[in-house]
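Quick heads-up: it's one chain on its own, the form predicted alone, in structure tokens.
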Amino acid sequence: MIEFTFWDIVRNLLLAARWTVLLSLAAFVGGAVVGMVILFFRIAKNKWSRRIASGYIALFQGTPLLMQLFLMFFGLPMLGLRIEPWTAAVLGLTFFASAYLAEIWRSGVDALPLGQWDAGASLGLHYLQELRLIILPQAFSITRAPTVGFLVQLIKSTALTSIIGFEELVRTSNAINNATFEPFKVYGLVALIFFVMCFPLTQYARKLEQRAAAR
């Protein structure tokens, strides 16, 4: 057993938490970009575009995230693509996030009255201008709370990347626990760090919901 002081454990966990935050941000930004593309397909007038987007969303929402990470990390090398844990983690979480974000934002678009589309058409705006200037700003405003709520879920989902070897908070805590044999202390601190990261976002999402309900 290796001797770790309490502050040694805290310091190492906080250093690892940086990678959890970085992974969460990378996956959220990547998921937002890919999710926007999926959203355009999902609300397109062409039925085949809508079906492709619906199939994509169903695939990533209907399969476990862990299996998606396994396919990225163990499956892609079988196709000759060498991939590191960081890349597999970012790709897996990006595709996972994109499916949920696209569906969240699609619900915001569907919540708008058809008159918003008609108003854009009466101003002589073409389809993309209607989306950019009228539809999407309102849809994003409506769905801010669930978007922030999903970010909380994404942060907690990063823990699964420890299984494919990415050195984030949970994997580091496993290594420290194996060295110290103090699971209550180590995992208790991990839970506290996740709470500190997620609780402010949860409260922010709740305030956004309250503001939306008060309108």
The other form holds:
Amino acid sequence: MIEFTFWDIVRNLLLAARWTVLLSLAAFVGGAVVGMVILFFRIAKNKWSRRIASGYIALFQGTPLLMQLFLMFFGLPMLGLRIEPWTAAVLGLTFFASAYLAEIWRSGVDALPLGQWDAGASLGLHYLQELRLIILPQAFSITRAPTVGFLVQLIKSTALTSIIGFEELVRTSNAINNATFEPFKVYGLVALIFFVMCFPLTQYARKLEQRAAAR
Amino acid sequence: MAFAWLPGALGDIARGAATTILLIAVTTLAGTFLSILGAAGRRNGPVLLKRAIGVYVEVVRNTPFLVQLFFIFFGLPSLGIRLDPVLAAMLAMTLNMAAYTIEIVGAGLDAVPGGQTEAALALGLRPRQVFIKIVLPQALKVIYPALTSQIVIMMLESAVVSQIAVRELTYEADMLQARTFRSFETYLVVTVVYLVLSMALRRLLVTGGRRVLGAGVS
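I've shown you the form predicted alone. Could you give me the structure of the form predicted together with its partner chain?
Up next: the whole complex, starting with the chain shown before.
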């Protein structure tokens, strides 16, 4: 058996936390890009486009992320694509994030007075210009707090990718725990590392929320 | 895709779904009860209790449920507390949900105007009666939609308790795919079952809430 000192455990966990951070960032960026596309579908004038986007959002918000990851991990090979846990993790979390972000941002679009659209139209802007110049900047700025709040949720969700074999913080901690039999220490440290990553963001989201409420 | 295995697997899927439903039913009741105590304590308790509840809420909300589950299931035995997987899952789910619902219930309590308490006290009700009979029902009405969402989210999150071998829906899916070698189809079917369950749960909570609380939930 390998001997682990306390610092060995901490060092290994911190090294694994890199992947948690990287995965969170990749999924957030990917989710934002795909989420924008879903948002366009969700607020389009065409009824079918809106329905498809609603269905997409309902599907991802109505099923467990773990199932979505399993389907990604086992489904893509069925289409003939060999897939690494990393790819499945990024793709799975990207789709998951896109549904939530699209819904958050749509609530921002809905919160804008209709006059904003009318004013844009009366200035002679066409639909895309209106969205880009008037609607979306305002929608993003009023939904900043829930967007940051979702980022916290996304970071925590990366823990699930350990189950499909992605070597991040939780999977590494399982391996260390199997070698050291000190679950209290190991999982306690993992919880602490997640807390250090998430708590500042939670506080930031709270501050944004208060600022928005004061306005 | 091949679904020939499906008819023979329906029993297992139904059993797994029943366990998932049991888990969320217990969690909802225990979690809501705990969060009412927690929210009341955070507002009216002694300073030390207020602070302890605050720390509890922040710690749970800023760490993954999976880690909390492992901490309870693998960690507690080293303190001499050995829990059955189902009990460990219920405990972890309840503690996790309570942290979120303490905030929700708290927001509801804050939303009830202070005049309600004053009026009730003036009528001669004791503080506890005021809380249970006047403030709480109004607060629950306000927060009911948020509570409903949290319960549905918790049910979806319960998929990870399969990792400590609780024989719920996801665990049965794992067993099935190991037996049938049709992993994609198995997870597809089980995902659909989850979707139906979450929609049904939401519908049930909305109608139930309307009937009992008269809460306006869409």
